[in-house]
Every structure is written in structure tokens, then in C-alpha cells.
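One chain follows as C-alpha cells, the form predicted on its own.
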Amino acid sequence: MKVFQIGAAGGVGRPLARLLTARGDEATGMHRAPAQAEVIRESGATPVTGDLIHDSVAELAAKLAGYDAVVFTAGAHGTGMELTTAIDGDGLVKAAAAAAEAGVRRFVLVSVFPDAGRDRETSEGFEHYMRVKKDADAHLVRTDLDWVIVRPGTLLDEPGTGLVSADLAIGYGSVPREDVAAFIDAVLHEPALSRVIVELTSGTTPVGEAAARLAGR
């Protein structure tokens, strides 16, 4: 399988590339900053220069041509509301259009758990982020792509356990980024798991088993 990653230098993108290449798949990671190229290369993916904000749909589609799937884990990561709109919102819209133009139907999006931040006072920027992410999800759902939206709980930098809770609706919790990557890897290899929104936290079910159950196996 040939997988094109948008957000490949991030905390989910790097372990995902390692998992994909370990099983013999081909991973390519798009980056804008030159320093990210080596980070992507070290994860096992092939770096390719691209700009989610400034590249046109046609330019992005040219990069995606020939791939089997797109994984979108890009985000503004608290750099301001304008960039949140441009990357998490408009960037997703552009990437989905590029995938359709390139004939890449499989599209996996990492979104956000709807209960995130509800146990504390939140900022205007955080609420903007939540609205943008929900609008991006809604946009992807309306496309004809073979999409899967993964909504992880609070992301942790600790090592993954390989055990998750994954379903259409679950209680809120946290999950290591490595386990999110492992779940995406499993989703990519479960073609029957399609056009569904999955909530994901740490749990007691092996990642592969969780994805297979959702796929109806």
C-alpha cells in the first residue's frame, strides 16, 4: 500500500510511518519546513515538499497521484485562530478535493473528541479550534471519498500499549499518540471499515482486534 501523509512530522505521523514501512508499505510525508524532511526520513517515510496553505488543489493532486490512501494528521497546534482555520479547516477541504482529483478514495482524518476540554474553562482559540474541526469533519462526511474519521481523546506522549477502546461512541479519556498511529495503521488495512466516525481512547482491546470488530470481522 502506498500512503501519503499530511502531517507526517507530527507525533502521530512519525510512529505511523514506522508502522507502515515495517509491514512493507510505502509511506510519503509532506512537509513545508526544510528541517522536517530529516524527521520524516528518520521515521521511514519519503519526504516531499508541499504547502497545505499555499499549494493549489491541482498542485496537491499532482503529489497524491498514484497513492492508495491519504492520512491527514496536520494541525495548527495552537499557533493562532487564523492558522487553525487555514490548516485544520481549509487545509482539510483542499486535501479532500485533491484526493478526489487524484483518484485517491481512501482518506483517514484525525479529528478531535467532542468532549475535549469540557472539564475546564476554555479559551476563545480553543472553542474556535473545536468549531473548525467539527466543520472539517462535516465537510469530509459529505464527500464521495472512502473516509474514516478518528476522534482520539487527550493525546499523550507516553509509549503506546497496543490496547484501546474504539467505537462509534465511548466515554472520554486519554490515549498515547503511538496507539492512535497503530489504530490508523489498522484502519488502513481494514477496507471494510469505511465512512464511519470512531472515538478512540486507551482501553483493553488490542488495536487490530478493535479495528477488525468495527469492520464487521
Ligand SMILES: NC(=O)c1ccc[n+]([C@@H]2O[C@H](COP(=O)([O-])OP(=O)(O)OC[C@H]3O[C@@H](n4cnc5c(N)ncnc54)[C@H](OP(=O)(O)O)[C@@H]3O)[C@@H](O)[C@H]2O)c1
Given for the second form:
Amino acid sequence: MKVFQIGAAGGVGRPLARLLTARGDEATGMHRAPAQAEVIRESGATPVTGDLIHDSVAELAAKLAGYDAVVFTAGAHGTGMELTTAIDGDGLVKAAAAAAEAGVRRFVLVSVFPDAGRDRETSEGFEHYMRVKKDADAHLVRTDLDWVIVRPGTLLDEPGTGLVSADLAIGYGSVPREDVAAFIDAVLHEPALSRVIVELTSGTTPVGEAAARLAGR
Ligand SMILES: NC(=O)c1ccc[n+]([C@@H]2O[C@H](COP(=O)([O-])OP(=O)(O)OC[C@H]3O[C@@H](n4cnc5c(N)ncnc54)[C@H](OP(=O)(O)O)[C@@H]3O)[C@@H](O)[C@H]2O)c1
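Compare with the form predicted on its own: the form predicted in complex with the named molecule:
In what comes next, the whole complex appears, and the chain from above leads the way.
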């Protein structure tokens, strides 16, 4: 399988590339800064330059042509409301349009768990982030793409366990980035799992089993 990663140099993107290439898939990782090419190469993917803000839909579509799937894990990462709108919001809209134009139907998006932030005092920026993420999900749901939206709980940098809780609705929790990557890897290899929104936290079910169960196997 040929997978195009948007957000490849990030905390979820890098372990995902490692998993994909370890199982013999081809991963290409889009990056902005020239220095990130090496980071992406180290994760096993092939780097290609690109920017969700500056590239046009046609430019993105040209990069996506010939791939089997797009994985979108890009995000503004708390750098301000304007960038959140441009990357997590408009960037997703552009990427989905580019995938459609390039004929790449499979599209996996990492969004956010709707209960995020409930246990702490919120801020205008966080509320904006949650709204933009929800609007991006709603946009993708309305497309004709073969989408899966993964909504992880709080992301952790600790090593993955390979064990998750994944379902249409679950209680809130946290999850290592490596386990989010492992779940996306499993989703990409469960073609019957399509047009669903999945909530994801750490749990007790092996990732492959969790994805297979959701796919009805
Ligand atoms: N933090 C949490 O607890 C949490 C919880 C649930 C969901 N999420 C979501 O999970 C997703 C993945 O998280 P993560 O930890 O992997 O994020 P991350 O480490 O911040 O990675 C995000 C990636 O997006 C890239 N990016 C930013 N702007 C871009 C642009 N204009 N064009 C192309 N790429 C761009 C970044 O590249 P640069 O290095 O060039 O900036 C980076 O590689 C995010 O969408 C986040 O909102 C986070």
C-alpha cells in the first residue's frame, strides 16, 4: 500500500511511518522545513516538501496522485487561533479536495476526542481549536471519500502498549502517540472500516483486534 502522510514529522506521523514501512508499505511524508526531510527519512518514509497553507489544492493533488491512502495528522499545535484555522481547519478542507482531485479515496483523519478539556478551565484558544476540529470532521463526513476519523484522548509521549479502547463512543482517557499510530496502521489495513468516527484511548484490546472488530470481522 502507498500511503501519503500529511503531518509526517509529528508525534503521531513518525511512528506511523515506522510501522507502515516495517510491514512493507510505502510511506511518503510531507514536510515544510528542509531540516525535517531527515527526520522523515529516519522514520522510514520518503520526504516530499509541501505546505497546507501555501500549496493550492491542485499542487497538493499533484503530490497525492498515485497513492492508495492519505493520513492527515497535521495540526497547528497551540500556535494560535489563526494557524489553527489555517492548518487544522482550512488545511483539512484543502487536503480532502486534493485527495478527491487526485482520485485517492481512502482518507484517515486524526481529530480530537469531544470530551477533551472538560476536566480543566478552558481558554478561548482551546474552544476555538475544538470548534475547528469539529467543523473539519463535519466537512470530511460530507465528502464522498472513504474516510475514517480517529478521535484520540490526550496524547502521551510514553511508549505504546499496543492495547487500546476503540469504539463509536467510549469514556475519556489518554493514549500514547505510538498507539494512535498503531491504530491508524490497523485502520489502513481494514478496508471494510469506512465512514466511521472512532474514539480512542488506552485500553485492553490489541489494536489489530480493535480495528477488526469495528470493521465487523
Ligand atoms: N495534543 C493532544 O493531546 C491531542 C489530542 C487529540 C488529538 N490531537 C491531534 O492529533 C494530531 C496529531 O498530533 P501530533 O502530536 O502528531 O502533532 P504534532 O507533533 O504537532 O505534528 C503535527 C504535524 O503537522 C505539521 N504541520 C503543521 N502545519 C503544517 C502545514 N501548514 N503544512 C503541512 N504540515 C503542517 C507539523 O509540521 P511542522 O513541524 O513543520 O510544524 C507537524 O509535523 C493533531 O492534529 C492534534 O490536533 C492532539
